[in-house]
Every structure is written in structure tokens, then in C-alpha cells.
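Read the single chain below, which is given as C-alpha cells and is the form predicted alone.
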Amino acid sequence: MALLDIHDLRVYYETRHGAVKAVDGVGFSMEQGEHLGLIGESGCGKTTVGRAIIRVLPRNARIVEGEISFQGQDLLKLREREMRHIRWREIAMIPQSSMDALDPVYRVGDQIVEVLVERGGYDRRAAWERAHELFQLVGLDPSRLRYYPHEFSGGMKQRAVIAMSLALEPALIIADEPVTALDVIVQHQVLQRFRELQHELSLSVLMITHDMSVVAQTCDSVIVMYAGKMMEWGSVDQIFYHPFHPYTLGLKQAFPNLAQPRDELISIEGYLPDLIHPPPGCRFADRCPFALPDCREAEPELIEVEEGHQVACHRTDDVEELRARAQEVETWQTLA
């Protein structure tokens, strides 16, 4: 039985102008111990996907339709009572900020303690003495539980919320964009403590992000998002060295690397699709070089291209030949 199923899910957001359809039929499947990225730009859906897992979504957001099944138990049966008990015990959040996670007027040891108290039903003492374990585990000096977050630089700060992510050893951690506010060295050392944790405590962990150095550093297979579809789905090497879809063509160019200098980047002009009245073809259709007419008339449904590497594209056959292409400037300036 998977850790994590999801079947067909479809997240909308109400506004005066229509429905935004920013999931619209995401499905996919995790294992326990398995370290999966969730990667596309923004407004893609992919973080939607995070806070529909624990049922966080904003008040305009509705779940219209789909399965979500951990450990077998569907959440979207759940109710709210019961996503209570799951939240912090089961599954866990990294959130995107974490100057936003942490109150700025209590310390941030207490605040830790409270979620071992109040989620996890430990006495304070017992609290404390694991909080002081959670500080050691990332890399804190314990004594500053006793700080206020003002105190800490931005990377104890991440560190000091992973930490409260563990606090009650959930089977998965979601975590979303967690070192994008920091400057490079720090998010190093950040993502290597927390790869390194991964594999000391066999942590599951669901990581949405748009960097892909961030994927290729924390994960075993990745999920590539565009306009709230699943575009494709491999292992992180058939996803860096063997990518189907133009739009993972178009990721990796934009993506600066030691093999390519700062001045060869590559960007995909154009934006992304009206969401409310999205496009019947594929939605990545205008702004893909390779596009033909059935691109814009048929959705191209997932397929296995080969073991364990699906892609939604209508043109598989052709991928030698859109590789090649993709990696000139010229490919891509033809839709500026």
C-alpha cells in the first residue's frame, strides 16, 4: 500500500471572474521513504497540492473532485476533528517562509513545546528535553530555545522549523519552497542537514519548489507541473538527462548549471494560460516551440514512455530531435 495516492484531483479557486481551475486532474502516488519533488514556475498549482493534502487550502479554494489516500484512510472523507489528529502528528508542513511560521512574540523553544504538548500529548518537561533533541538534531545549539526568532539568522530560523516538522515524527513531510528566501550558501548548508536527515531517519518527503537544484540535491523522482497538469513524472534521472516533455526541455535551459555560462540561458517567453477558460489542447501549447495543431485541439493524456517515466505530450516520437532544438537560443525566441 502506497504512502500517499491521489486520483484525479481537482482544486478551484472562486472569484468574481469564474472558477480557477489551478489543479485540474493531478493524480500520483508515493512510497514510504520515498523523497519526491513537485517542480514547476509559479501559479502552476503545485503548492495547491500541498495545502489540499492537509486540507489548509484559503477560504476561496474548494476540493471539487478526487481522492486523497494516506496510510489507505481517504482525507477528504475526514472530518475536520479528525484532519486535526492527522496535521502535525501524520504529515507535517515546511512552509514557504519561515519568518511566517514562527510567532515573533513568543521564543521559538516554546513554541515547539506546544506543539508537542498540545498535538503530540506530552508533559513540558518531556517537551523541552525533546525540543532540546529536535535543536541537536538539525544543528542548533539548544540553548537557543531560548531566543526569539528575531534572533536567529534566516537559516536557524528554516532550520528551527524543520525541526518543529519533526517534533512528533510524522510519516510525511510537505515541504514547500523551504530555502527559497535564502541566499545560496545558506541554502546549502540548510538542504544538505536536511538530506542528511532524510536518510538518518527515513524521512517521506514531499518537496514542492520551483528551483531545480533543490530536486536534484533532496529527491529520487520528480513531478513536473505546468497550469495545474501533470506534465511529466520520473526518477530525477530520467527527468535531468532523459526529459520527454518541451516544457522540461525549456526548465532545464532556463536552469544555470557549471556546463553552461550565465549568458547561454535560455527563458520561455510568454505566460501562463487563463485558468478560469484554460485552452482544450495542451496548456503549455503557446508557449512550446514544437507545437502542432493537435497540440492545441487534444489534451495529451499521461503516458508511460518508458519504465516509470510518464509524459503528457503529443510528441513522444519526435524527443531526439526536440532535445536537439531545445538547446538553441533561437528554438525559443520564435514565440517572443
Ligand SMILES: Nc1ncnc2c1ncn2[C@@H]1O[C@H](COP(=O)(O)OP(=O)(O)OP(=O)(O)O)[C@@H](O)[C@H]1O
Contents of the next structure:
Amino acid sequence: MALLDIHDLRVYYETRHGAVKAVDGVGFSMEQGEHLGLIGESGCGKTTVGRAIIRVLPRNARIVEGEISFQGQDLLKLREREMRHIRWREIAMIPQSSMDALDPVYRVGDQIVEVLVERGGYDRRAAWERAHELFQLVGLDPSRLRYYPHEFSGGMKQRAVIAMSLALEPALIIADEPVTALDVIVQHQVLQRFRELQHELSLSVLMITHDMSVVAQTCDSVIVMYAGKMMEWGSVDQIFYHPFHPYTLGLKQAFPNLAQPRDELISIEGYLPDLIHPPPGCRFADRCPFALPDCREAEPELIEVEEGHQVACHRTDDVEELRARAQEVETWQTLA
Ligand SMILES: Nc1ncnc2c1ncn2[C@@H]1O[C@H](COP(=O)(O)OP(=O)(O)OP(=O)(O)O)[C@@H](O)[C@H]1O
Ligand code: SF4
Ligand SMILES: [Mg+2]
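Next up, the form predicted in complex with the named molecule, please; the one we just looked at was the form predicted alone.
The complete assembly is shown below, putting the previous chain first.
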């Protein structure tokens, strides 16, 4: 049985202008021990997927359809009381901003102890011992448990939030941009420790990020999202070395660590489509240098192009040509 199995998830935000179709038919599964990356540019729906799994969504959000099966149990059918048992204990989320997880008016240690006592049934003494252990695990001096969040640096706060997410040994950790707010050197240190912990503790991690290098460092498989939909899903090797989808080809050319040394870096011109009135056909068509007239009419389904590798594009048969053209900087300038 898969650890997490999501079918046709649709999450819309009600607004004055209509429903924003932030997640519009996403389905994937994750095995125990897997490190799955969810990647895509700002606004494509990554956080919404993560928050829908633990059902902590803004008030105007509505899960209009779908099934989220976690260890065989449909989370969308659980009552809120039952869902509280799942959060922290079974699924912990490291939110996009660590300040969302840390309350500025309480000492960091008290907040971790609170999770252990309230959610994990620890007594206070054992909880403090566990908090010490958790700080050591993430590379923080346990004497800092008595500090307030504002006395921590950004990297320390992020480590503290990671410690908190590990507190009750959840079966799944959803890490939403865990290092984005940090400078590059601190990012590297935090990611390195996180990667070691993934292996030492056999964690299952859904890593949400817009940064391909974070995926390269921490994941073994990856989903590329665009405008509320999945464009491509495969192993990290498949996505990085044999990508099929034009959006993935563009992302790859946009990241210095992944493009070939001789390649010029590109940026994908244009913006996400309007998610209240998404275009018919392929949602990437307006920015895709390889779009054909048909692409704007029929929506491409995810199809398997090789074992464990799925792509939603009408032009998978032309992949060799697309890969070659994607390396040319001019290809991406034609839309400007
Ligand atoms: N409360 C809300 N009300 C209306 N629209 C929202 C709300 N929250 C998010 N959205 C919209 O839903 C879409 C998906 O948002 P989401 O936060 O899931 O994206 P994301 O991929 O996590 O982006 P980022 O990389 O910037 O964190 C965006 O277009 C966003 O503007
Ligand atoms: S379906 Fe067409 S527009 Fe969409 S990514 Fe493929 S080639 Fe580009
Ligand atoms: Mg986000």
C-alpha cells in the first residue's frame, strides 16, 4: 500500500471574481521512505496541495473533488477531530514561512514541548528531554531552547521548525520551501543536515520548492506542476536528464547548476494563466515555444513515456527535436 495516494484533487479559492482553480486535477502516490519533490513557479499550487493534505487551508478554500488516501485512510472523509490526530503525529508540515510555525510570544522550547505534551501524550519532563534530543539532531545548541524566536537567526528558526516537525516521528513530512528565506550558505547547511536526517531517520518527505537544486539535493522523484496541474512526474534522473515536457525543459535551462556548462541560461517569458478562467487545452501553451494549434484545443492527459515517467504534452513523440531546440536561447525569446 502506498503511503500517500491522491486522486483527482481539486482545490478552489472562492473570490469576488470567481473561483481560483489553484489545484485542478492533481493525482500522485508516494511510497514509504520516498523523497518526492513538488516543483513549479510561484502561484502554481504547490502550497495548496501540501495544505490540502493536512487540511489546513485558508477559509475561502474549498476542496471540490478528490481523494487523499494516507496509509489507506481517506483523509477527506475524516472529521476535524480525527484529523487532529493525524497532524504532527502522522503528518507534519514545515510551513513556507517558519514564522507561521513559531509563535513569537513563547520560548521555542516551550512550543516544542507543547507539541510533545498536547499531541504526543508526553509528560513534561520527558518532553524536555525529547526537545533537547531534537535540537541536537538538527544541529542546535539545546541551551537555546529557552530563547524566543526573535533571538534566533533565520537558519536557526528553520532548524527549530524542522526539529518540531520531527518531534512525534511522523510517517510523512511535508516541507514547504524549507530553505527559501535563507541566504545561500545557510541554505546549504540546513539542507545538508536535512538530507542526512532523511536517511538517518528513514523519513518520507514531500519537498515543496521552486528550486531545482533543492530537489536535486533532497529528492529521488519529482513532480513538475504548472497552473494547478501536473506536467511531468518521474525519478529525479528522468526529469533532470531525460525531460520531456517543454516547461521542464525550460526550467532546466533556467537553473545554472543543471544547464550544461556551455548553455546560456534562459528565462521562460510570460506569466501563469488566469486561474479563474483557465485557457482550454494546454495551460502552458501561451508560453510554450513548441505549441501547435491543437495544443490550445485539447488538454493533454498525463501519459507514461517510460516506466515510472509520466508527461502531459501532445508532443512527446518529438522530444528529441524539442530537447535540442530548448538548448537554444533564441527558442525562448520568440514569445517575448
Ligand atoms: N486565500 C486565497 N485566495 C485566493 N487565491 C489564493 C489564495 N491562496 C492562494 N491563492 C492562489 O492560488 C494559487 C496557488 O497558490 P499557492 O500558494 O498554492 O502557490 P505556490 O505554488 O505555493 O506559490 P509560491 O511558490 O509563491 O509559494 C495562486 O494563484 C494564488 O494566487
Ligand atoms: S501540449 Fe503543446 S503547448 Fe503544451 S507543452 Fe506540449 S507542445 Fe507545449
Ligand atoms: Mg507556496
